[in-house]
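Only one chain is given next, in structure tokens, and it is the form predicted on its own.
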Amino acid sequence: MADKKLPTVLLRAGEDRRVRSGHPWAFSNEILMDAETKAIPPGSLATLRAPGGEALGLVTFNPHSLIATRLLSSNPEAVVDALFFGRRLAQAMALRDRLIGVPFYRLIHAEADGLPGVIVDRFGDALAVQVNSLGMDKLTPVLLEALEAELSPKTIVLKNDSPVRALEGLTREVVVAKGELSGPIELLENGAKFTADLSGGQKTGWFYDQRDNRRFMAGLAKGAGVLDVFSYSGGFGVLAAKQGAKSVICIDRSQPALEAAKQAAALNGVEKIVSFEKSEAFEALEKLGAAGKKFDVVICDPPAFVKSRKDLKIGAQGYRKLVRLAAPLVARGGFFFVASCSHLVDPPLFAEQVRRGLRDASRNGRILLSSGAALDHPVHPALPETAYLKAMTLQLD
């Protein structure tokens, strides 16, 4: 697939500066959409060129998406085959093996690992793969060939049920591409055992992005009473119990998530320490507040409150409300963890909502740690919005 064989996508006059600065995307309004360009089959590989004709790189092209091109290689003559993918996979795997030490991690984090629109989470000899762009969807057979060559996994699940696929004109589906999946599988994180549902769970079945934050909070939980709200499969709460918490309450509205958390508690021998409650989080927080309950550690790791720009104002206020309801439950001198995975909520906005929520609750304290996603979720230097996870740990007076 050399340069001369690929169709050309031409940037409009004056629209090449951002791409030249290292940004891996070109938007549809930056592309010269003439008849020849519109005739390129959506999802094709193409050569992205500056207005003067200079080749800027090899891209996937989708004229129907806001993100019209996604950079695969700055070398316009690169050959995109299983070896191309294999080199990216090998580099990413070497980094994770060095950083994490066990084969349970995010293997590919999209643009940051040179495979735009692709997420691969590794669960030992099982892989959960999510492909969120049309160009990479068409290249999925090549990606699967490379995954087979590099890792020889027993199971590969194409967890292609993300809502963002609709923006690319893709259907949402979950397909077992290799092997069998008879139920949840075990994973190891921070020395504790958990289970993940690769086919039916949220995202890819587990949230590796909170690994480092879970370890930090578990370190504060020895001898403590812990409340874990939006607990999902127990990543925070069960680890806290394993690290010596006196008692843990996990609250989530999903019964399957709570069942997974119960299973994790049993796997780690802490089932007598952890209790579980199926409830809407805000209702549970209000109820606990009305009862005057206090905890040494309160953890709030909610799903995204802001999924589109039109939801930004109301969604951001949701974090303020969450802090207003949760902060009163923290005992004096206790610790409070709150996170946002909404990429549209930037760190200053999130910090402001936390500050306002504390003020509403008449609580003061100090920020001990502002953190993001774990190290296996690297950020592309030109895509700061990919640093989607924001978390704050505070001690409250």
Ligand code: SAH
The other form holds:
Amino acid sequence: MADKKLPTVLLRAGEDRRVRSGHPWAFSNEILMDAETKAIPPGSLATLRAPGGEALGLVTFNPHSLIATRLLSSNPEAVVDALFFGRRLAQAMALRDRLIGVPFYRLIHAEADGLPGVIVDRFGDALAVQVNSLGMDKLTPVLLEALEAELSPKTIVLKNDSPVRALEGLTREVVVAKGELSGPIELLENGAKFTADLSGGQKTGWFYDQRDNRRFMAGLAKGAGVLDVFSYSGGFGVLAAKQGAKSVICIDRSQPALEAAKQAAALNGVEKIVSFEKSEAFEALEKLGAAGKKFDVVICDPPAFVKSRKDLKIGAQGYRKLVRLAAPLVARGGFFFVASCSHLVDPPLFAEQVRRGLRDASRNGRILLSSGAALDHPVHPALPETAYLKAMTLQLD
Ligand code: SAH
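Okay, that is the form predicted on its own; can I get the form predicted together with S-adenosyl-L-homocysteine (SAH) now?
Now the complete complex, all chains and molecules, led by this one.
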């Protein structure tokens, strides 16, 4: 696949500045959509060129997506094969092995790891892969070959069920591409055991992004009564119990998630400390509030309330409401953790909702920590807005 064989995608006059400055994307309105460009099969590899013809890099091209080109290599002559993918996998793996120490982590976090549109979560010798761009979808066989060469995993699940695939004209499907999946997979995090359902669970089956926040909160939870709302499989609550919390209540509306949390509690010998409640979170919070319950530590890690720009106002208010209902449950001097994984809610907007929610609840306190996703979720320097996870830990008076 040498340069000369690749089709050219030309930027319009004056539209090359951002790409030249290191941004990995060109948007569809920046591309010269002449007949030749329109004839390029969507998802093809292409050479991205400045208006004057200078090659700027090797990209995947999808004229039907708002993000029309995604940079694979700034070397327009690069050969995109299993070795190319393998080099990026090896580099990403070396970083994670250094950062995390156990083979349970996000191995590939898209652009930041040089593989735009690709997520790979590693669970020992099982991998959950999400491919979210048409160009990478077409390259899946090459990616699989590279994963085989670098890791020879026992199991690979293509968890291609993200709604964002629709933006690329892709269908949603879950396929076991290698090996067999006979049930949830065990994983180790912060010294505790959990399980993840790689094919039926939410996202890739586990949210590694909260690893460091879970450890931090567990550290605050020694001897504490803990409420873990939106608990999923117990990442916060079970770790807190294992590290010495007095009692933990996990609330989630998903029965399979709570089953996994129960299993995690048993795996860590804390089944007597952790209890589980299947409820709608806002209703459960209201009930606990009405009953005057107090907890030393309250953790709220909800799903994204804002999924598109048109939901921004209403969705952002969801965080305010969450804080208004959860803050009254925090004992005086206790700790409150609240997170948002809505990438459209930027840190100032999130902070504003937290401030207003506290005000609504007539609670004061102090922010101890504003944090984000764990280190195995790096961010491309030109895409700071993809740092989607925001979390705030407060002590409340
Ligand atoms: N805190 C978890 C991740 C939470 S993901 C961890 O550390 O891994 C969000 C969770 O919220 C999911 O488990 C989902 O089932 C649950 N959820 C979504 N909407 C809910 C609602 N309205 N009430 C209760 N749980 C909800």
